[in-house]
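First comes one chain, alone, set out as structure tokens in the form predicted alone.
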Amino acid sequence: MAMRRGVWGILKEYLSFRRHSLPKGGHGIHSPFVYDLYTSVISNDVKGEAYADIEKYRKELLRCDIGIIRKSVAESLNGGFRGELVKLSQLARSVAVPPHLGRLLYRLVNHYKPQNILELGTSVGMSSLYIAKANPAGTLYTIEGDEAILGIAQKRFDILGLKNITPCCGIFDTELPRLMKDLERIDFVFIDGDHNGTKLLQYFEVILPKLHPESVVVVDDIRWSDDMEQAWSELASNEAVSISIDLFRCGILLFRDGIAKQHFNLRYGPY
């Protein structure tokens, strides 16, 4: 795993991506289907009932002081070992996706309305609840290394009634081509774990065949290190990519026939 940058390291990289970044309201984005996605959906962050459930399981993990022994099937998941004892409220705090991402992955899965999807990193279950919500209708494939912590997951899958979520346990070398094999195509996919930007380019790799034009690619912490960076660089370039948008915090992926490839680096949430 590439070493995280420190609290300089991304202050320095925010401010360098205001001065690259259109201001929030969508002025500037010339391309049509750009503008429609971010005001209609990217920057249309309304807080609903929909999300109520979600973040009231979020609080009682940071209020919670259980302790859980992690069983990963990879030498190191999240920063923590095999053995190593967790508290649950460190991991909402630290791994969960935030409020602002979690509402973001819903309003996209909610309006492209995929039916297969794909997450990888389960964590505690904070973005797999989001995304499965937001499209009762379609399956969400999700890999975790974990055992433990994909249980403490599975139970709220499981209190919420929520029955489009198949998780996996397993290290993605291993459970992704096997899914791939399964699945004839992949509709969204959303990638935060390893934070290690070759693994991330392989994994791209792995999940490309099944893409199409109407496919979105979410990737999270895309400055979590230099090597991060540099893979999404990549990523944004791949030849298969009609549009990249680098959210700061995350980039989105698209794969649209007939629009000239573009980039776009766009203001959402806090950023």
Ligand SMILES: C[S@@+](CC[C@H](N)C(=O)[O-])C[C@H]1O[C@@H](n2cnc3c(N)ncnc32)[C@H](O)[C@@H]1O
The other form holds:
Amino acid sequence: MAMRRGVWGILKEYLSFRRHSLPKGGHGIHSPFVYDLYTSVISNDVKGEAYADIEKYRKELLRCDIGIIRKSVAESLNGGFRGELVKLSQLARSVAVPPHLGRLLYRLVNHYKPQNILELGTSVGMSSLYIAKANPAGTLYTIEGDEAILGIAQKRFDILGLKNITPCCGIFDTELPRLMKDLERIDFVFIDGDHNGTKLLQYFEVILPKLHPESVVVVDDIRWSDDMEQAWSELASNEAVSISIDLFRCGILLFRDGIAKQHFNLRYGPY
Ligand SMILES: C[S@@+](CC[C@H](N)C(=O)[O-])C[C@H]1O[C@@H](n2cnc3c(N)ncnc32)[C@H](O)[C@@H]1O
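Mind giving me the form predicted together with this ligand, seeing as the form predicted alone was just shown?
Next comes the full complex, and the chain you just saw is listed first.
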């Protein structure tokens, strides 16, 4: 895996992003389509009751000292097993999407009402909960390579009575092509997996034939490392992508017909 950027690397990126992004409020967005999406969905962030049980779950995890043996994806691939003891509190703090990103996913899914939703990287299920709650009529297929962690997520899906989640246990390299065979089209994708630029581009190529003009793809941690940022730029330049929106932490790709290809750096949440 490429080296994760340190604090100074992220700060440098952030200063550059601030210089090249449009101010909050939507002024300067010349595309009516993107202006509307930004003002009515992306930046229309209101904390509310809809998310209360998900954030209660986060608080429970943050207080939880129980450890699980995490089996890394590399170990799954090699068939070996050493395992690493990790506390649930640590996972909630370091890998789960933060509340502002969870709410963004909720609003996007609630707005577009996608039927077939794909998530790469379930972990403890924080993003899955936001996505699944936003559209009970859609189905979320979420893939996770670590069985123990997926078990924790599944338990919460059951407690909250979310019936529209289909968890898939296995590595993306095998689960993704298998799922693609079963699904005719994919309407919404959230990629929050192994933070490897080469892999990200490979997964995108597998998913691409199932995307359509109304599909939405959200990629998390686009500035995690140099190679993730490079991969994000390549995705944004892909000829199938009409609109790419860089929100600093994550990026959104749209595939609309009849819209001139454009890229936007927009501010959202703490950025
Ligand atoms: C950043 S976490 C996902 C966090 C989750 N979206 C949330 O908000 O709670 C990434 C997860 O992807 C899983 N993962 C990484 N690479 C994988 C791969 N190649 N195949 C399957 N799972 C993978 C990891 O085990 C980890 O649990």
